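A single chain comes next, written as structure tokens; it is the form predicted on its own.
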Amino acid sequence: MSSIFIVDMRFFITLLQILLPLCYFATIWAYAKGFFRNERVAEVIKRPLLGLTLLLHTIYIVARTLEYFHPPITSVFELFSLIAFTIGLAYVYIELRTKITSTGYFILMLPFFFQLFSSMFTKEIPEIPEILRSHLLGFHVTSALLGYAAITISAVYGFLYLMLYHDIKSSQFGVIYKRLPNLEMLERMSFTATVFGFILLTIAIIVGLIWLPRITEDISFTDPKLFGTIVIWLIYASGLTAKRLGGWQGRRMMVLSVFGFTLTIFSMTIINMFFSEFHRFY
């Protein structure tokens, strides 16, 4: 019976590793609709579909996690799903908190992309180490891949509001300027995400530096990944209180979200695979 159990079991996870891209895509496919046609039936669904997609995935990831007895952090496609997943989490975050949708479809595009390439690759490794085992692990690559999600975030309204700029400046007033947000209400969603990857990095970096060196003695305070993602939350924190005592606003901040954003990607994958000691994947 439980050989039956871990089949069936194992049959669930795959069928929901193949229906995510596509559950992603269609979100997509709604958010695209409202914002390029404005239709009223993607405008309707598409806030149901992410929260459906939203919640297969919370599904998957526990499931997943449960059936192999660890969070899905043992490899880089195991963490694209955790990617995509968060990246999702923290824009439903975003657009409760500043009630504008027009701008899914351009952030949506890459969970679908991180899943996509997730599902594709993701194969369970016959033996793991036993620290990527504990649950309070998980947690602490959780809460940094939420802040990375949010910075991801920002980012791209950073960019929005760049090209924006752009089009307002040289008197182009296509698609993009009659659907985006305004230039001011852009800065705020990607301040708001900012600050929200910036809190989640924080809880991040002070779990890592006091639990993890209780459990293993391979961590070093020098690893290039500690020391990077150290530096990638000073830029930040230099670029927030430069906002709130400096008054730095406008495209200042809107470029030093895009070029965050670029460090971070360099972390996640150049330092990560080639540099780390600790933070390798396996």
Given for the second form:
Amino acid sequence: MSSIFIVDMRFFITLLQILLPLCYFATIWAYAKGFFRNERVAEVIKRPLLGLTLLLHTIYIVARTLEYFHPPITSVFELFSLIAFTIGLAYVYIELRTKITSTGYFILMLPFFFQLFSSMFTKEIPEIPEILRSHLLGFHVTSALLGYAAITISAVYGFLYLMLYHDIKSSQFGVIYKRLPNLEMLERMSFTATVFGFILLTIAIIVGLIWLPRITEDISFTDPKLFGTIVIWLIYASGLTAKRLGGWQGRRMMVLSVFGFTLTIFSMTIINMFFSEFHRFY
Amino acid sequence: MNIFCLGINHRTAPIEIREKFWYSSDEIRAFLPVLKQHVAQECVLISTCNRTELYYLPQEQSVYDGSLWQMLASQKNASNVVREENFYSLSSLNAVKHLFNVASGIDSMVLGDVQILGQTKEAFTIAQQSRCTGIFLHRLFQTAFHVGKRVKTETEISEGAVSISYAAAELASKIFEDLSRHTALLIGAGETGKLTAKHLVSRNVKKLIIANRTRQRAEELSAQLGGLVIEFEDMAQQLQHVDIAISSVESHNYILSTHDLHRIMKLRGNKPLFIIDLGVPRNIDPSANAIDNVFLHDIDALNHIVDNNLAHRKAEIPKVQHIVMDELIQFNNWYNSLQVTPTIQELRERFESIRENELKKHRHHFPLETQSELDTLTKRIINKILHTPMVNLRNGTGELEEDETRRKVHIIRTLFGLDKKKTE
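Please give the other form, namely the form predicted together with its partner chain, since only the form predicted on its own has been shown so far.
After this comes the whole thing, all chains and molecules, with the earlier chain placed first.
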């Protein structure tokens, strides 16, 4: 009986794993139709679709955690799913708070890709190392995840700012000009997300540095992952300082936000998978 | 459908005639009772700068009264300037469709004009207060407002600026989140510049500063728009402190070079600066647009916005026409439902369904052998209740009493919720 339940549960998780990218795709399709075509049906269904997608995603995370006896943080692809979920939730908060729905297509594109890669490559890990059951790790991962979600959102708003900036400068008054919110608001949203992201990543780094020496003695501070993380942190720190003290604003800050995000993704994927020694526990 | 529309608008009469026909609210209030006394059972008069239209139901079953335009003309002492050709007269569904087109903004001089819906509502309110509306015009205008609302939410016919000054103000709102935190500088006192400043003021710009070569003209503008006047020579220095600048001066040389703007941007800590150059020849070196956070737009760019928006509005017309047709059909269905025979039929069905439902619920309280009698008895009660109102309704279908009959039918349909049942 219990084996049937396990088979069914695993089948259910696999089903959700396949369904989730499709749901995210349907959601961004509705947001895209609303943005580019202003289609009424799309405008009506986009929010319920997003709600349904996030509900399924919640069920997926809970089911996976219960079934495999650990939260989905043991591989970069499991983390991708959590990042997709966190960005989705953060976007819902932003949409409810600002009442602006026109940026949804661009923001939700990221959860779609994160979940797609997660669904394609996530594998069951037979044995979970004991170190992945630490409370400090949970704190480290949570703050890092929220931080990544925040800087992802910041980068998307930065990217939208740059698109609108370009269109206004070059007198192209098309759909981007018509539908996006104004430059000042995009900059403010990007900056707020950057500040959140920076604080959370700082916490993640500090917790990581406290926790890491406890679990391994082989830690090297020249490890590419650690080095990359510090560089990213320094870029964001210098950007925020330049804004505060040097009065940086507008395009420069947005370029910095997009650049910081690109480096972060590079650090999370390529460096983490191929060069780092300590950030892989499986 | 005995409804007429008599009017003049921007297509049939030049401004010299239209302005003679403009009725103020007070004039409409005074004129409507006169119309009701001599011409119409129900009437609404809409008067704006581009149209004056009378929607009315004549007192007698008749075609268009050819002398009515003379009555409108003499009321405004305009008999000597206006001719019959300046008027159009529409009847029945054509009049209804015309009102829907007006409310939707596709009949306006500026395609998609949103003001007309408010003006139509105001005209209807005045007519209502003057007791000149009945069930027909009430339903007609409510449907017209519904058309206007649907058009606003379901189409983009009113989207985007269609004047240069409005396009400039809209562009400012695409750069800055809240204009009440930003100061604007008006350089020169050209008409488009003034209109742009006016739009910015209406969007609550924090402060307006005016610099003009002739100070007196600047002060006149300041009196109109409420701004601070500075010397023209101090204009460049002021650019450090303002976020929006509108320039429309006559000058053969640039009044601001790229070098000037580089310097100004440094002084203002690279904060975004939006400059609208309305001058021809241009007032500001166009290459200054390459400077980071400087948004420089000339009159061609603004014209481009206006042309784009107008083209977009035109492309929305079929959607609007679809809504108008949809509502026209529904309105016509409502009108046709005011016939006596179908209403009697529906009323019978309503009573019969109540009877059947109640019998079904309580039939088991009665012995089996009395069931047939119970049926007959309840049917008889229903027939007796309905008999007198039905006879009275049928007796009122003579041609002269047609409108009165429709009123009665309307009341019955409302009281017994027959239209509601249909929509359900």
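We call the rigid core whatever largest set of C-alpha positions still superposes within 1.5 Å between the two forms. Numbering follows the first chain given and starts at 1. Every value quoted in this text rests on a predicted model; they were computed, and no experiment measured them.
Check your understanding: By the 2 angstroms cut-off, has the C-alpha of residue 97 moved between the two forms once the rigid core is superposed?
Key -> Residue 97: C-alpha displaced by less than 2 Å between the two forms.
**Study point:** Core-aligned CA displacement of residue 56 at least 2 Å between the two forms
**Key:** No, its C-alpha moves less than 2 Å.
Practice item. State yes or no: after fitting on the rigid core, is the Cα displacement of residue 194 between the two forms at least 2 Å? Key: Yes; that C-alpha moves by at least 2 Å between the two forms.
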